[in-house]
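We begin with a single chain expressed as structure tokens, specifically the form predicted alone.
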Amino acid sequence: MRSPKDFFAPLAVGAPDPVREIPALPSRMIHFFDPSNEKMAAKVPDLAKKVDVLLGNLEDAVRADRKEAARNGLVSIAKSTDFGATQLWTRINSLDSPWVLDDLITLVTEIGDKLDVIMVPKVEGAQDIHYVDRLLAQLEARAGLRRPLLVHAILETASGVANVEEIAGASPRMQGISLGPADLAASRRMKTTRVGGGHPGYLVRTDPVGDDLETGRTTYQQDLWHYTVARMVDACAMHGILPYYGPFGDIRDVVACEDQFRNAFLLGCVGTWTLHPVQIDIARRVFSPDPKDVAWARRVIAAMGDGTGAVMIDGKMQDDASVKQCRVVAELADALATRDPELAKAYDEATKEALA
């Protein structure tokens, strides 16, 4: 185990110093695209204006005979595109694949100055992050990079869930963790073929009335991913990194997609993956605090002054714990407002009305 005093030391001579705090940049939607798909690649400049994060996918959904084309396509796109304030991420192939080493060598040395985050699939423990951490430092030194690349882990195996706390704290590079429900379901031998979302068979039922075990017993579908998301959020909060929901595979069911995204948002996730343009606006809406909630949060903060003691607002008691909750909402709103003028206007108007 590395000594705590060496935790923020570069892992290679000439590599940039690790970051001491993860930048809290807007990342409500991580929009995936296949760099080997020419039609999809042509849309990247326009997509960059609509999303917080664009991710060039090299792993799942890219056929084995298209891996090199996807890698080279991402290099070309990164070099030729002005992403503005939008972050550029990539998902490399899994660490046990024959493609991952070429992914890292090529991307870091060719476009390391354009990339922000490298997403690592199927992370099972801290050892996987340590491997990537050291290799990135060596490649950063070779490429002469002055800014360290960050790492994002996907939680998609039973081992990964069991080790999520050590994964979250494995390196100063750790930017965040996403839930990968499909691979995780397979790893756990869960009996579902859905990519995220609920399942009609996973439910609770109201108690019977009298001896009749059938009539009038309402059922309620439950969230298959509640435990895992909550544990992931706790691990991320503990280590000062960011939690994300992953993919929702039923593109047609925008209602259930919004429900799943909102569950994750309320539990503490800061964003989600979007696999199709129709999911972008859903993610933007869900992972941006409602203007009424922002106005209420700012009202409570203003009323509480130095944040100590307690006050009554509209018949509801507010104290120091309330202020902490409200600051989470208000600070997120402030960060998003810097990127989204329409959202900033809505927040300001709602706040003025609440404080009037």
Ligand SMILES: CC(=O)SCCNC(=O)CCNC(=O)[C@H](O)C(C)(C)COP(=O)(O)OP(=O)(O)OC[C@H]1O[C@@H](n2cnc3c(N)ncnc32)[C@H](O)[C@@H]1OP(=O)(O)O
The other form holds:
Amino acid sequence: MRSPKDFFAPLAVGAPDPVREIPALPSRMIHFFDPSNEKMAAKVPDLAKKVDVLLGNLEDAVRADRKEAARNGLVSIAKSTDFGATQLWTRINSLDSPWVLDDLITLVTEIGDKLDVIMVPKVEGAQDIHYVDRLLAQLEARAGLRRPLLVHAILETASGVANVEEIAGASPRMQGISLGPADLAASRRMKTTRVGGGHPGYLVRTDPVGDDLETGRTTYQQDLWHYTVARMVDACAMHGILPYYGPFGDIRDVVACEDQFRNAFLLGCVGTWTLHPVQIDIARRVFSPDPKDVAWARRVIAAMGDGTGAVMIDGKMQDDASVKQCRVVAELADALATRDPELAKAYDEATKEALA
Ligand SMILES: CC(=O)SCCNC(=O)CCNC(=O)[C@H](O)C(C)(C)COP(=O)(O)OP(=O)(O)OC[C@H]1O[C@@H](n2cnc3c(N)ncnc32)[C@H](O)[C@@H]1OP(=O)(O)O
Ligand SMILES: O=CC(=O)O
Ligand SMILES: [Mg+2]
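Please supply the corresponding structure for the form predicted together with this ligand (the preceding block corresponds to the form predicted alone).
Next comes the full complex, this chain leading.
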């Protein structure tokens, strides 16, 4: 473990100073595209106007014989596109793969000034982050970068989950963590065959009435990912970094996708991955607080004055703890409003109505 005294010192001579705080930039959707896919690449300039984060994916879902094309495609897209306020991220290949070294050398050298965050898959423990941390510092120094690249880990191995707290705190570069339900299911030897979402077999059933075991016993499907998402959220909150839901692979099932995203939002996640354009509006809707909740939060904050004591609003007790929750919602709304004028209007109208 690094000494707290030198945690914020650069890991290579000439590398930029590490950040002391992770910027809470809007990142409701991390939209994945394959930079070697011409159709997807052609949509990037338009998508940049619609999403908070664009991610050039180099790992799984890119065929082995397209890895180089994806890497080079990302370099040329990054150089030729105006991303405005939209962040550009990449997902590199896994640390044991034959491609990752060239991914990092090429991307940091060629487009290190355009990239915001590097997503690292299949992280097992702090040692993986330490490896990337030092290598990035060396490459940043060589490329003369002034701004450090941030690192995002995917939680998709059983070891990663067991070590999630040390991963979250492994480096000042740690920006966030995403749930990777597909690889995690495989790593845990779960008996699912899906990319995220629930399973009809994972359920609880009401008790029998008398001796009849068959009739009237309602079943409730449970969330396979509750434990992992909750644990990830705690690890991230503890270290001041951001938690995200990951992929929802049933593109057609926009209803269950929205449910899964909302569960993650309510538990503390700030965003999710979007794999297909149809998921972008779902993520925007779910990960932007509802105008009614924003109006309520602003009303509680106004009524609570300096934030101490207790007041009654519409029959509900408010005190220091509820005003803190309201501040989370109100601050998120303020941050999103600066990026999204439609949301800003909806929040202000709902607030006026609530305070009238
Ligand atoms: C477990 C994990 O690791 S998840 C992360 C890795 N996986 C990914 O990144 C997957 C990314 N998404 C995809 O590859 C695709 O969306 C697929 C394969 C799921 C579906 O692709 P398609 O069969 O082409 O879907 P569909 O026909 O509905 O696409 C409609 C249009 O949207 C485009 N499109 C689809 N996905 C994307 C995307 N992620 N970004 C931009 N455009 C897209 C298609 O190219 C198509 O364009 P066109 O109208 O010009 O022909
Ligand atoms: O990479 C994501 C996953 O679910 O696996
Ligand atoms: Mg994966």
